[in-house]
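One chain follows as structure tokens, the form predicted on its own.
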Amino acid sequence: MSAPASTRGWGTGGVSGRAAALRRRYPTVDDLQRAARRRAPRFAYDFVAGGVGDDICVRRNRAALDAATILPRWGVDVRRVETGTTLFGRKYALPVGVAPMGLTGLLRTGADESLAAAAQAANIPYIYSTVGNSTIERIARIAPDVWWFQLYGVPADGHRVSLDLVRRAEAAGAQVLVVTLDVPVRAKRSGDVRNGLVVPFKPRPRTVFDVARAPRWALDMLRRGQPRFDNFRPYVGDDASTQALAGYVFRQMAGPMTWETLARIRDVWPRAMVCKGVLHPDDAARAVALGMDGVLVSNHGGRQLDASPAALEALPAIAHGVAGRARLLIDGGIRHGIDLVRALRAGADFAFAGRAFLWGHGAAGPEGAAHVAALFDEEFRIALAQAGATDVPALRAAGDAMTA
């Protein structure tokens, strides 16, 4: 009798099926992003992989990643290795979730209710933004074991909306409340503005050339419409328009969350809230002393200021000071399994990716962001291994010895 496929011969070649189809074809993020910007139009992508100014944060995220050494331990027994982890309560399969993004569905349609149902497969977070293209209630059907909420303010009429979306997210049941305070102005993303980005779309010439060479997006958007902030149609109305929903939230999703506003959402969320885009570590310990759960430390993906440390710089100096009284998580440029053994390494509990989830969308639709999920796994149990750890608290408490 025949091996089976699966088992044929020696090496990744003799594996088959759909999910070792897609591992040949994209066995890295880095594959995925480069269909996905094939398949999308300039400004698509622009808006996706760009930040601000002049991309220096962007980039600086990724080279402290990559300058982060990890001195391999040998003459350990890992033939199984134990990737999952406990955060609020929960145990996850792996120390890594879904980053908050907005406007997702400018990439490729059905975006958020894809890295939800991904999330939800693989049994890792997903953080689903106020300014997604999908609502709150449906995402809650599409994860309700994984999925939590990342709240902007809205601070007109006193937080009124803000604090009605706090409201919707604990009713449907959202696991975590992520308040995000790194956003006080809105800021000049340099592709956007030179591309003349808007939502609903303008027929630009640029624009209609950059679609005109994206024909299988643009199939996409005709046949399922431009994103919608649909989040936000309860306070505009039911029969809002795309063009009045997006009006909207450019006009009063404009202002600072202060610590003031941020203490009496912890007043009335309650379940495990976490406190977004922090890098200095007294603006940790104060989230801490208004009885945050998590410090989230992060720079905004590179989209806020371009002159920010890098998530993984400052996480060292944060984690000094919160000393255990919060759990402390990271994002900004995680796209390798290896960069989980980093993150946890410098100090973190739990690390977030955004992009790469998205590039996996963009490059193969649902299918691709299960697959994002799937690299991480293999690649982190890959990098536990070598580190010689058999699971994460064996990673964690190796201390400096793993470290270069």
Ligand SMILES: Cc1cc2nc3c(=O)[nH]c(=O)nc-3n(C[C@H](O)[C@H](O)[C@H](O)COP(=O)(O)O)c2cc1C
The other form holds:
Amino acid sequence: MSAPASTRGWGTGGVSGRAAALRRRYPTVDDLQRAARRRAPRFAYDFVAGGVGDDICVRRNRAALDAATILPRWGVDVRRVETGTTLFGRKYALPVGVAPMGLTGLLRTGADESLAAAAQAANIPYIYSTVGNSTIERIARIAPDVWWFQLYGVPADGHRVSLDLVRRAEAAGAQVLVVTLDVPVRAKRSGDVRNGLVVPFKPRPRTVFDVARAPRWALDMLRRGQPRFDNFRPYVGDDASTQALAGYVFRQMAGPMTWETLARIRDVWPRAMVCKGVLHPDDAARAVALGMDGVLVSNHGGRQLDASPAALEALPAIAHGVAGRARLLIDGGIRHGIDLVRALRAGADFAFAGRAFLWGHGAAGPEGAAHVAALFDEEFRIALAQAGATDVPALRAAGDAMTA
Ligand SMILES: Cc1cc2nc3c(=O)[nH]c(=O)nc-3n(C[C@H](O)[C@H](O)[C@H](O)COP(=O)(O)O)c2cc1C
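Switch from the form predicted on its own to the form predicted together with this ligand and give that structure.
So here's everything in the complex, that chain up top.
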């Protein structure tokens, strides 16, 4: 049994338990990222960490957040702060969720299930990607209360497969449908090309060397198998190989998501719907006119157009344009509790983090993913109190007046 708090002395060293051990070992997401990097081969780490082109946009997202200062306000009784936030009719524990990510199993197997379970336990949204390495139905069982579905279009046959994915997500109970707009063409990720990244993994001289230096990763892959695009099994065949599924995704999942297709999907989807990847205020206005309930301001974590503005920079004009008509969500570079204050102060209702959660799983598996949610909770509580706000509405209301 742990000692009563009064005998433990001062500092985190006196706290016991598994969660506290993780907190000591990985006090920030940066620590988790370093540990995930040590465990994975280079091509897998770079696939997650990297962006498009020269990674300028990846850095821009972070630089914009770092540059956003918060003028602290004192004298407020912040002994009790309330971090809960209501979004699309549901109350979540924090204004942050897990952004959709594909091919997550490359960094460490079981990532989608691990992130979904962490989100369900923490009561935060988890967006499962079309190109995740689990299935819609499995994720629905793991995170029944908090999972959303992210759709990439499959244009062939008048979007037959896209509409079937939407139907399956509805049947499985997805809370919200997120349609990604910002991949009209496949981006050129030179890092992946240089690293010889191919899915499924094929040994080449360079990758063999990489894998030899990552024995824990290699053992895990051998034991649990390479990541597969299992959502597509019904369309490729129940006994489809990893190779056949990857080939299908590569060939079929190409082409833009047009406004016309978005309107068709809006017609059949009965619950809240968000479009993701919006940066231009006119696109945000068009999305709202089409009936979107939310707009996710994002540059895909710097993975599509290297010259995109930072998501945080794009937010104010969009917030001005759609004020009160849709909920505003943001992602890109979010990795600390204080980033949530920055995003909310800039006009967002809710933020999402991608890599931050994946580093948690990459470093320490399911416990690591849960630890990232705990870090956001701990850090956001502190940041909220230092901003002089006792809850999220108060923080939002303070807006620009409290930003230096
Ligand atoms: C490894 C990886 C895979 C991603 N896959 C998808 C995806 O399948 N669908 C999607 O809409 N966005 C995808 N994204 C973009 C994220 O949803 C999100 O916009 C971005 O990661 C946010 O930036 P952050 O990672 O700095 O938090 C992916 C991002 C990463 C890092």
